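Only one chain is included here, represented as structure tokens and corresponding to the form predicted on its own.
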Amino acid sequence: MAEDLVLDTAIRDWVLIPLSVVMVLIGILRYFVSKLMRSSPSPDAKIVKEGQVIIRARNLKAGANFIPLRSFRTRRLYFSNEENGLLHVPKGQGTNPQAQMFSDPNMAMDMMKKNLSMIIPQTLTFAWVNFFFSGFVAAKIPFPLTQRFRSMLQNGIDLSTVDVSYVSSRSWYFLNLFGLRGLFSLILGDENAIDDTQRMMQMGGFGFDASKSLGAEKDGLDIIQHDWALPRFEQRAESVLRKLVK
């Protein structure tokens, strides 16, 4: 049977609160450091043009049923023509994002700066937490949990008799590491609330693959079925007027 523990208030004052405050301050400091290290490269005209073409193709798919069939087919042919369509990418001419990154030193340097701004602070913070606060039971969740949460909430505590709802200091560090996005969005703004989960996902990214995006939009336009909605609008308006007259 799981044992109930009585947590000392000193743990709250000297472990839980300082750890939470330090994690918030480190997140804010890391944001301003990454902002200072961020470069503003000039946009590539080709990438901007391809992005605008993708937006126009998506607008055509969204409003396909609000234009006549002939107009829709003309616009679709303009985008998806196999000879000179805007969405057609000839074989062998697609850009390799990975090769583009290695050929552009600025892109590789920006990616390295982003990774360093995440790895270095979190490595030092984890070493600090592991050295000073290892082995503490810092908090208790006010609702019961299953045994599957034990490895997540009690990292660093090898006691199977402790109830799962108790949180160790090391697990509290990880909960703050991945759970402060909402607080950062209030402090720094929505566009600046990039948490570490997204940063880890961005570490494996190599840029924008325009050929795949253009091909996906071309396939979407080819399979779309046109169903003009204007006649239904007239019938719907007529039925509404008849109901009002009655």
Second form
Amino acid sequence: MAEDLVLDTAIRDWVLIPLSVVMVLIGILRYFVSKLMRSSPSPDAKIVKEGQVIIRARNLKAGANFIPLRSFRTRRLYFSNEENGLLHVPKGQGTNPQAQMFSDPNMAMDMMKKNLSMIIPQTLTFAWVNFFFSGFVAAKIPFPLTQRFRSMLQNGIDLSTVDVSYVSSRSWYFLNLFGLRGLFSLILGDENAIDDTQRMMQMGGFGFDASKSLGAEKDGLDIIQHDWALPRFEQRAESVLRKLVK
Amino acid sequence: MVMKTEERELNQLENQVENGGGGVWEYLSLVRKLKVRRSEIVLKHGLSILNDSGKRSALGPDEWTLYEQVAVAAMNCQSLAVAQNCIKVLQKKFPESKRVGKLEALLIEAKGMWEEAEKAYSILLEDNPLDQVIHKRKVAMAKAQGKPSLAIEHLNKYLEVFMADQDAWRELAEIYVSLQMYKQAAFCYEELILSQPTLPLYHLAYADVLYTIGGLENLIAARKYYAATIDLTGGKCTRALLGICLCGSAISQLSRGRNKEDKDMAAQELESLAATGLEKEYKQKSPAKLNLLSSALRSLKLS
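Would you generate the structure of this protein in the form predicted in complex with the partner chain, following the form predicted on its own above?
Below: every chain and molecule of the assembly, starting with the one above.
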């Protein structure tokens, strides 16, 4: 049915705007709290070294054609040597990041803090929205939707004949949840604009998995065919000089 | 490395500041951001801000950063009293701070009290074994005391962990060159070329080292790297042009009697072109020395 429901402007004044304002404020509050609670990271020497090894190996791959063949071979051997090469990770010892996660109390605490700081405000806000703002139509979505979305968007509204475009305030809450990132980046500066969606994605990926990247770099290095670029430079220098001298 | 636009902005601000215009704070912030060394100017103008309590309070929390910056600049200019005062102020505000601790150790080092500075740095390193700045200070101390082998040892240990640090490789290369350990210096320059293959400076330095080591293979390689430098600088590098001529004559000396192999195909032209380029440049920039150059080039070709 395509009848147009006229929504009371009071809904806009007392539901939509306060809900957005509250979410923005909670976001700002969370940012400040996280700043206070942030513990300074103490980097592990091994991890730092591995990071630098990877950078150096990448440089070797990128610039391999600029150094003489012998030097390249020496370096490649240094990296991929079976016994003590830097990139060689013996099979059994690949650092298992998950095990490390739970054994290192600091990291576990950090993860917990981050998760908590996200879950608690979300849960509280959601409960508040449900309690106060349910049972009525809050807004109209400007494009038509199929019936499947009815259960998701019209949760408090028990009339099945209302057009799916008319949604409850719960969907407004979710809209805000995913959409306030831009606003946060304006207010808080670009680096702090992590909104909940990104945090949720971060929850999935665990820490820096060094052993895989090392293995990947080693394979990359093994593949390279060295093609010394310098002889070509002689010819190019010639043409440059010729142009200059004319 | 500082980009060209930033360099221009820096120079512009510097002129402005030196000639009495405003903009001192922007200049100081830019110097801090780019990590360039302009100690005298920083000292003079930074002090003028700090001594004027009105301007100082206008800075707000940045005041302490300015104290730190002026302290380091003062130590660079050997105004140790000024540095001491700044550090005292910082100590009062931030007791037990690692950053201030670093400054204190730096002051001890500036006074030349090497063992005490060594002790201070070791204590700081215990708390924070991965602090790059402190490691580099130890190297600098070893160098200042005239112990290059100790400096090399420290640098090597540092590079075992932080092997992607270009400045460290560069420093190591220069120390090796000063000690005439050319093979090791060549290794360092290769690292640098790998990290930034388009920077002509490293090609030039590598070519110099290869030429110095000598030997036919190295000379050939050196000429190639001089050629690379010329290509990367558009033919403007005098040193590389000279390098090519010298390499050419050295190679022909060494390979006298051997068959002319493949390398000389492109090479002949390169030498004469380099010579012509050199003469042209000398004509432009210092015509008085042109005769010297021409006779030198002639003797190279004949030998």
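Residue numbers count along the first chain shown, from 1. We call the rigid core whatever largest set of C-alpha positions still superposes within 1.5 Å between the two forms. This is a predicted model, so every value here is computed, not measured.
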| property | result |
| --- | --- |
| Shift of I17 between these two forms at or above 2 Å (CA, core fit) | no |
| Core-aligned C-alpha movement of R170 between these two forms, 2 Å or more | no |
| Shift of L124 between these two forms at or above 2 Å (CA, core fit) | no |
| Distance the CA of K140 travels between these two forms [rigid core superposed, Å] | 2.6 |
